[in-house]
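Shown here is one chain on its own, the form predicted alone, set out as structure tokens.
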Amino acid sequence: MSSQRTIYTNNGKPWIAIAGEVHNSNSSDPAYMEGVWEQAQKLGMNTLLLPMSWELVEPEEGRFEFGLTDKLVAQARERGMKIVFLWFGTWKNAGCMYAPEWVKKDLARFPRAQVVKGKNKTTLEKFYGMSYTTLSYMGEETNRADTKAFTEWMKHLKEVDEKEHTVIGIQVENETGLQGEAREHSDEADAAFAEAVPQGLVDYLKAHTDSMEPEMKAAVEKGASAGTWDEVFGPVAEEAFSAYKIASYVERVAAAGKAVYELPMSVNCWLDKGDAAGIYPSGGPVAKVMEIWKYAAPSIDVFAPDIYVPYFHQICDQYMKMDNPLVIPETAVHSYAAPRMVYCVGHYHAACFAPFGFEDMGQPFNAVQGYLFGMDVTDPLLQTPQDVEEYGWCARTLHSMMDLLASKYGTKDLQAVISEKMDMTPMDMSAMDPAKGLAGMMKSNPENDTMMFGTFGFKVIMNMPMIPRKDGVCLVVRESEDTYYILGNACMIAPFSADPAKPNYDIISLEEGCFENGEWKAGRRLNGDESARLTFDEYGILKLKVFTYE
């Protein structure tokens, strides 16, 4: 676990964004958003990620419209919620559909990226034959215009919200990059690609190979210490070139906005999924080129993955490098959503977890969602919509615990385990050793099923014959030396002392309850049968106090 932190704040206090990202078009209409805010509240969310598009902020060059921004901010304030705005400027999903009309129509001043030399629009043969166009990352005029619009908008945000602080962060652009090829192929791009790589970039990368993904690390270590992009980066030269150009472009936008109103700024990415650059947007801030982005875009505080792949946790691990706070601005609304949210807060100490299109949570998946969510994989939870009541309980509970949880971020006092990462093959029940108690019912994998708080620990047992479920999760936060809060689902908990001098433990007290305004409110005092086995058949939270002795 790296030293994580909440990058978002509320009046100076840490804020964990238990969030949701709305469908792209919904935030363009405040009247439509009334129902969306209502749904967010039902789901226990405290923050919404809302697109704000360049075309609606600057419909005519030099004429800025901020009425939509003001109405969305007012709606959030009425509900005591926060906003992270998503600036859809030059890029949205590697395209330019949210740029204003006056930008789209002037191809001389605002050039399009030439995936194929001389062509402003092309067919993506390797991406379902879709037609494709986007603004060029070589476009200096485009960069200046985007920067001006963003800066004026940030000035307005400061004027209307600096005291209230309803807006807690900004995502700059959305899923930047180029599809179809690893780099642009205009004459201007070809000439720039033949030039020497900025020496500062080369020196930085040579000094930061430890964090690099294998492909980039091998190329940088083998490449020249000075020279052209081909000479320095070899097989990844074109993607490295695109990454540097796009990161430098985004930096100019972000830096100008931050200069007038300093809010945490993030960028998100369309994952590479092991494909070749250009099948996914080349040059976007995927893990492979994060070091290039880190150098070229120092105003960006967070590099955030949009995660729809089944191997969710491996992606989270990738984006924890370089002390990058984990922000998940987009993820699926299938039945892993609730346990993953709990796990991300407890294990990764995430600053934000936001299912995309949460308005649809609980509804049957359409064909596109089914493809994105991995329904072709044999896993029932990937094929089943998230239960909205369960999600709402988890979100409300995490929000109610925010002060305690945030105070433990970056420490070992907050941990979690999840069924997804455990051994899916339970032991034969007939082979159970009663002397080992509950912990003997399953093969132990301490990295994935055990949480240690100094010399006291919790082994979490999931995926057993009597609990044949994969939606198990358990979060434990240590309040003090002998007091713990346990949030769990579909699991059994086996506490133990690992202190050789005090190998025994007793339960002093065990309570059901909830947090209200950050304070624990006790319910039933559990004892006897209920304390003999710590089992969560459904989501719940307990307060446990223990005593260890010889």
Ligand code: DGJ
The other form holds:
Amino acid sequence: MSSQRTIYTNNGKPWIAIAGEVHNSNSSDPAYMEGVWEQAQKLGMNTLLLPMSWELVEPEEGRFEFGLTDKLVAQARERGMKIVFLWFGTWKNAGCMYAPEWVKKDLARFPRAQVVKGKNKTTLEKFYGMSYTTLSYMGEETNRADTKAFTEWMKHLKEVDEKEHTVIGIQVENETGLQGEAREHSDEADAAFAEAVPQGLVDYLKAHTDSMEPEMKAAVEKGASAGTWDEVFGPVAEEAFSAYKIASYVERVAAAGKAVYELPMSVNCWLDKGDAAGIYPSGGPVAKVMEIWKYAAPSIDVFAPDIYVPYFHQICDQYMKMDNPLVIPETAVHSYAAPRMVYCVGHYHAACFAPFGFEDMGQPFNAVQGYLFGMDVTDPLLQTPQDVEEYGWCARTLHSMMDLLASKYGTKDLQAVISEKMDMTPMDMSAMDPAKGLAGMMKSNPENDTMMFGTFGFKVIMNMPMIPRKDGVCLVVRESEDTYYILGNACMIAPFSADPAKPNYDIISLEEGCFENGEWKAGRRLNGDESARLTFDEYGILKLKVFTYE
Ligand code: DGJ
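I would like to compare: after the form predicted alone, may I see the structure of the form predicted in complex with the ligand?
Shown next: the complete complex, the earlier chain at its head.
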């Protein structure tokens, strides 16, 4: 794992976004948002990810509307919360539904992507016959117009928020890419595809094959050192071309915005799930083309996966490469949500964890959510809504410990284990059969159940008959040489000394309690029966002081 850090700040101090992303339409109405903010507070969230669309910011060309932005910022401030705005500009889920009317209607000036030559709209056979259109990544005028709108909006954000810093980051566009084909097929796109690949890109990729996913690595290692897209990239040429064009387009938008107001900027990703480019949006920042994005979009600080697939942790691992901090802008609200949040903070030292559509947390899933959240696999917990009380407890606790946690980011003093991962070894995702789910692919992996702090360790026992819950998690933070905070659920903890000179240990003190504004407030002093077994059958936090001896 390379990078473990947060990119967000509050008053110059690191900020861990214990966040939620609202449903797409909710942030268009501040009155509607009142209830949503309230829900977010009940869930202990400290940050909301809120869409802000081009169509509402620039309803007529050159006329800008910032009233909605100001109201949302004011609502966050009233509650002491933060915002990461999501700029829904040229792209939203590989489509262009958030472009303003004057952009949508002027197809000559703002061309649509030609998935099929000469056609502005296509039927996606492999996507239930859905009809599909999006703006072209070759559209110079579109890129200029999106950049202009974004820059004006960023200027406004600077004016109204630079001092208070309620807005801590920006996601530029939303799930970019092209569906239907791996690249556009207009005459202009065909001509560009036949040209030579920019030499800087080829040289960069040839020098950065270490981090690459196997398919891209093989293609780049085998490909020419100079030449056309086909010559350099072989079988992945069309996707590489789309990635380079889209990343360059997004870079122009992001760089101009950053030049007026420097905020951390991210892009989110519709994952590839082992399909062909074009089934998932081709050219979006999937792990396979991250190195291309890194080269072409240097203003982007974070590549952020939207994770709804059951192999959550493998995606997190993939997105830690190239010093990329972990930001999860979207994930499911089923009952792994709380343990995954704790684990993401404790293990990946994540900058942001945000369930999507958290407004629905705790409600039974409808068919669409069920599909989205992976209900078609065998694990019943993927079908069970998250308990909202437990989520709120975890979120509030992590928030109240934020200073301590952030001070340990990037060090081995903060670790976590999770039941969900305990039975899994890294697997080849392409070998995953969605019909069979994870069953049969699980193997015990002892490395996933032990946390070592120098020579002192904690083995965590989960998934046992005594505690039948399968959503266990345990986060340990070492405050000083002999003092630990242990946040856990559905697990039993066995501390041990691995120091050959001092193989024994005693508990000096054990307290239950909580953090209030960063300070530990002790509750009961635990001893006797209560300290004989360190067991969590519900969420709790303990402070443990130990002593090792010969
Ligand atoms: C991913 C998108 O980024 C979100 O805006 C939303 O559309 C979800 N998918 C699905 O509801």
